[in-house]
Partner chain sequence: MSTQSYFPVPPGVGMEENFLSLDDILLSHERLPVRTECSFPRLGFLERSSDAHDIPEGTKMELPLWLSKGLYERKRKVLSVDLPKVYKEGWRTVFTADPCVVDLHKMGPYYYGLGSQILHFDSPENSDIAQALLQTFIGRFRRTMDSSQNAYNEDTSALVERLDSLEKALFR
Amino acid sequence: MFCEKAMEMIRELHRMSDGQLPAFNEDGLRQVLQEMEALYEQNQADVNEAKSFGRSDLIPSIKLRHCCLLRNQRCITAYLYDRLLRIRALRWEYGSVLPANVRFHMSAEEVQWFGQYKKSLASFMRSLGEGEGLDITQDIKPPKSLYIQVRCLKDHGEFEIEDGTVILLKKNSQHFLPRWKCEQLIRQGVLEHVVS
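For the sequence shown above, give one chain's structure in the form predicted on its own.
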């Protein structure tokens, strides 16, 4: 049946929750492109035959295959666009460094796009705040307090805060830190917010 693989790829995305990125379905994409190529070649042959021999009985099948080509094109575009939206959201959630398990599910082109988006966002943030820059990825939700209690989930090494104090982040150690300095590490899974 025409367009089945393309629809299956769309269903695969809908089965995943919003914050997750499924593995890039390169094999499925290749199958859809091969189907589109076969449909196009069949249409070309039938169009040439219809023109040469005046066979108007081929027009319905030409139109059907053309509609299938357009549907496959829309499905592939929707699949790729939805993945880019998810990758863009991951930049805001995890920061400029994605976890290895997320990068593993991305194609080489998506990794390249993420790098360009990351650079573009960094350039925009540097242009804000009268030349000092402003990190707009921090404080996605308004903070209730400026300092929070955090627990270190894994060894991270030294961490410097704005007053020059260097803190050693070792596994299971707890610290009282400025929210804006540790929010990125919380998203990356290095720290966790201790709610008392």
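Same protein, the form predicted together with the partner chain this time rather than the form predicted on its own?
There are no partners or other molecules in what follows, just the one chain.
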């Protein structure tokens, strides 16, 4: 049956229901486009034959191939769109600088899209609070206190806080830090909120 490759790509994404971004399946995309080209050419030939020789019996097959073209188109569009939804989520989870291993999974166009999205979000945030700006990617859940106890899950090096003090984030060290400073690091898995 046609459109099997396209389904493979959809399944690949559907399997990762937690929003992870797999590597861009350039090879798969190319194969689907090739299948579409072949279907289209077969249909062109059949349509010409149907018109020139009155072969109206070819029409059901032409229609079937057309359905396959539409199906492939649907799968590719959904694949690309779902990936953009995942990439958009990255801005909210990781911040505006993406880790290299994630960037590696994105196509050039997707990297460009991410750049544009960052810009749109930044200019929107700047416009909030009467021109003063508001970082809405912080405090996504209403916080219970201003300072929190955190434990370091991996070595992250030096970390500077508002009053100038520098904290050394070494694996297993615990610190009492302003919540808003830690949020991003907690989401990245560097720090862990310790609830006693």
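For clarity, a rigid core is taken as the largest C-alpha set superposing within 1.5 Å between two forms. Numbering follows the first chain given and starts at 1. Because the structure is a prediction, the values reported are computed rather than measured.
**Q** Once you overlay the rigid core, does the Cα of V47 travel 2 Å or further between these two forms?
**A** After core superposition, the displacement of the V47 C-alpha between these two forms stays below 2 Å, so no.
**Q** Under a superposition restricted to the rigid core, does L13 display a Cα displacement of 2 angstroms or more between these two forms?
**A** No.
**Q** Taking the rigid core as the superposition reference, indicate whether the CA of N25 shifts 2 angstroms or more between these two forms.
**A** The answer is no, as the C-alpha of N25 shifts between these two forms by less than 2 Å after core alignment.
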